[in-house]
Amino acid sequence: MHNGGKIVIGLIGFLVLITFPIWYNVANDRAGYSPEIEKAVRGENCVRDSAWMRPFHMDLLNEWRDRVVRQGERFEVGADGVTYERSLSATCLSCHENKDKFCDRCHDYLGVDPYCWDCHVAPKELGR
């Protein structure tokens, strides 16, 4: 092996470089960080359990969009027996008023750019 030392140094440098984000977050005590989102200002219950809503809310919103736009079904009865309007603006944002502290805080942290606001008017534009 003529260049064995250079290869080993290169591999060590490569490993340090690709693991840098992990070491950086551990050193800055951000390894277990998750954004603090604002609780609902109204209502005791969401349309679904919050443990389900956290990972699957986009599926529910897509289902609501399809049902309203394609089938004209604007309402649904939740598991709690309450009738909810399938509406991001009228239902979701009536309890979670602050888009910046609820939607954006988590989506920004995850680097997700939802397309909800391509069609819907963002609450700050409504003056909420």
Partner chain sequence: MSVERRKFLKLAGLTAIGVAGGLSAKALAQEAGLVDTAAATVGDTAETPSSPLRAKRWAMVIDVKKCREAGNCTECQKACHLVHNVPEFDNPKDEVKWIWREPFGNAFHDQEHEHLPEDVKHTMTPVLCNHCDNPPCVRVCPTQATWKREQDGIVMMDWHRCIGCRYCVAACPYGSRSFNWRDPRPHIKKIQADFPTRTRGVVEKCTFCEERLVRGQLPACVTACKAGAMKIGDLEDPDSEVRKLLAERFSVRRKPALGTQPEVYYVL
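May I ask for the structure of the form predicted in complex with the partner chain now, the form predicted on its own having been displayed?
All you get below is the one chain by itself.
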């Protein structure tokens, strides 16, 4: 093969380059890193089971949005039988009051950028 050696060296170089973030984290002992999410600062129970919330909270929020805006149904029965307002700012953020240590930490880690906060307001960020 003409220029075979050069191609192989080039390929190896390319592989090393694109896997660099992995090697870099392994070298820095951050291979198993996952962000630490702040626990709810108050409240006993979540509106749903927290194991379910972790992967599916976005579905719940979408459903809440449609229920509140389109159907005008603002309240619901939570997992503990208590009545909750279907509200990101008023309900979720009343227990997880630090958006930056709860929502953002995980979203940043995963590289997702939901646009909830373009409109909705985190009460604590207003300094209240």
